[in-house]
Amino acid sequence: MSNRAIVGINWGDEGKGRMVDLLTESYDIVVRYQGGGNAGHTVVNEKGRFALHLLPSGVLREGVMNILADGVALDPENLCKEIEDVRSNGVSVTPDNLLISSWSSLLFPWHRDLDELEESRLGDSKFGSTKQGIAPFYADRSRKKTILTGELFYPEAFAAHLQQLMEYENLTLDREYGALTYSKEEVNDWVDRYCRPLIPFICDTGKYLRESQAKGKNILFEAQLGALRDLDRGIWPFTTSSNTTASYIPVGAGMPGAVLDDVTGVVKAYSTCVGEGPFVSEWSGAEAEQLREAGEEYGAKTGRARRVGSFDCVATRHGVMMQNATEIAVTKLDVLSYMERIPVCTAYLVDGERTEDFPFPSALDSAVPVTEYMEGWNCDISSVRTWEDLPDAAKRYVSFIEEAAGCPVTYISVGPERESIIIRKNRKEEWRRAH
């Protein structure tokens, strides 16, 4: 039996989906335990190229059970559309490979409306939301203004609860924003169209997971976004509205006794960020555009251009600590092959003082990157499959990341495909002996 988490170390968009797709070969179950459809996991394999938003990335591998657990913002409309999309590309999605927690809550259309209305009201102070309703959803969940997915099994109670919530949400839409409200007919039609088709997938997934654990099944937990977007310890207030760290797994998965054997933290060989908020190592101008084009850095959910910058040692070390990572997967190393010299952010200057510790969020706006340069390898490495075959300059760059993060690099991605990977099987043990 093995429990492993795949988590983001930085701002999200690190390539967690490609790592889940790779590692599911050794796992029986993949669990999404937090977040919603506001971010995408891009996966490329023999079935094609997929941008998954709510579906766990394990859905693309046959024989794997996929679970949307208690902590997920369950958006029925987007989930139904996503299921149809992957089915149209030859991927089977049935209750035999997807289960939905009866203890998760439903995200309604008004959550998306409220998200967009609030971003519009904030103007230049907006959070950079994807407008998928995530913040209003989690706010409503905290104040007990959501409907549990399992209530669909109790039609009369569900209808009464829905009417009560609709009246409350309509008051908010009308009196706070002067926006259009919802009729009973509209909402009932939406429920019939998007919620009821999901009933065959709904069960007590916490019980399923506990029973599977007792049977010795291997479980992979897939996180959304990264440590710097964590609700409690991220770059407040430019965070998501759920906990993105591995420590939330026992709660979000409905497995109070879950113990992780490994936490694989995913980090790009450079930095990217979607949305607003401080990003100390950010580039601009032609330099940024060249990196963005080389890495195809556009959001899987929104299509908007990602902000890009140099590898950030300060942010990465903080993310490794917050995730309690036991190993690192470095993605997109091949993207840097065009650079003769590779900039890295080794420290910050905050009010003129150098620091290698991640500052309190209020201090980030005034932080200035301390930049150093490493030798580039200036050749195509996309066909390399072993550590020994990497150019020496690329090895030095990866070793630099290890030392800066304080964590062994066990996976190196040199392309989006499953097979475009270098696996260092003994690296964790070598690291322990050396440190």
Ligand code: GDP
Second form
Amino acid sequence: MSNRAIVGINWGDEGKGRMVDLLTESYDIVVRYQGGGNAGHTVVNEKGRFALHLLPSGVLREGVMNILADGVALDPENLCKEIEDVRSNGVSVTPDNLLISSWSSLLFPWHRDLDELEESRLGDSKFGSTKQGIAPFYADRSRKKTILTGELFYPEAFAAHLQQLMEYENLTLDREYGALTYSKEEVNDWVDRYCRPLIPFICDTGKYLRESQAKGKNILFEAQLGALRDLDRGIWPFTTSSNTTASYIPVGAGMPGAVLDDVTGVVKAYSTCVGEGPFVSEWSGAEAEQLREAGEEYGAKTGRARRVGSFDCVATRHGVMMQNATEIAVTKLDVLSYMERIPVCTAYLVDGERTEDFPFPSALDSAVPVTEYMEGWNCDISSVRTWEDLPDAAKRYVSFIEEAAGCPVTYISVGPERESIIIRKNRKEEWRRAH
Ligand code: GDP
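Could you please show the structure of the form predicted together with the ligand, as a counterpart to the form predicted alone just displayed?
Every chain and every other molecule in the complex is listed next, the one we just looked at coming first.
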């Protein structure tokens, strides 16, 4: 038996979906334990190109059970649409390969409205939300103004609870924002349309997971976003509203005894960031445009152009530490092939002082990157499949990432396709011996 978490080390969009898709071969169960449909994993395999938002990436592998666990923002409307979408591409989604936790909470249409209304009210100070209702959802969940998904099994109590909630949310919509409110009919129609079809998928997934662990099943935990968006230790307040770190798994999965044999931290070979917030190693102008084009850096959920910049040693070390990563998967190394020399951010200057420690959020705005340059390899590496066949300059770049992060690089991805990967089987052992 072995359990593994695949988590983001940076701002998200590191290519976690691609790594989950690759590794699901060795796992029986894939679990999403936090976040909602606000981000997207892009997966390219023999069935096509998929942009998954809420569905775990294991849904694309036959024989894998996928779980939406307690900690996710269960958005029934988007989930139903996503299920339809992947089904139309020939992927089967039934209770035989997808289970939804009865202990998760439902994201309602008013959460999306409130997200949008608050972002417009904030104007220039907006958070850059994807407007999927995630922040209002998690705020409501903490103040117990949501409904547990499993309440759908108790129709009378569900109806009474829904009525109470709707009255409260209508007050907020009307009195705080002067916005349109919901009628009982509208909300009931929405429940019939999007919640009822999900009933066959709902069960106590925590129990299922605990029993599966006891039976020796292999479980893969899939995170959404990255360490820098973690609610507690990210770039506050430009974080997401849930914990993106592996340490949240036992809670978010409803599995207090979750054992993690490996935490695979996914790191992009350069930096990208969607939305607002400090991003110290950010580039602008033609240089940024060229990298964005080379990496096709446009958001899976919103199509928004991602902000791009150099690999950031300070942020990556912080991410590796926060995730307690045991190994690293470097993705998109192929994208850097066009560069003759590659800028990397090795430290920050904060008020003129050099630091290699990730600063407190308030100090990030004034942080300036210290940039050094690595030699590029300047040739196509997308068909390379072994460490030995990588050009020396590419090997040096990967080794530089390892040393900067303080963690061995065991996977190197050189293309979006499942097979475009270099696996360094003995790297963890070699690293342990050398450090
Ligand atoms: P996630 O949310 O962490 O799964 O990341 P996204 O799916 O938002 O973004 C990663 C993007 O990079 C997707 O479009 C992937 O298909 C693509 N991708 C992943 N790994 C590689 C790689 O090694 N090379 C290239 N060129 N593209 C990759």
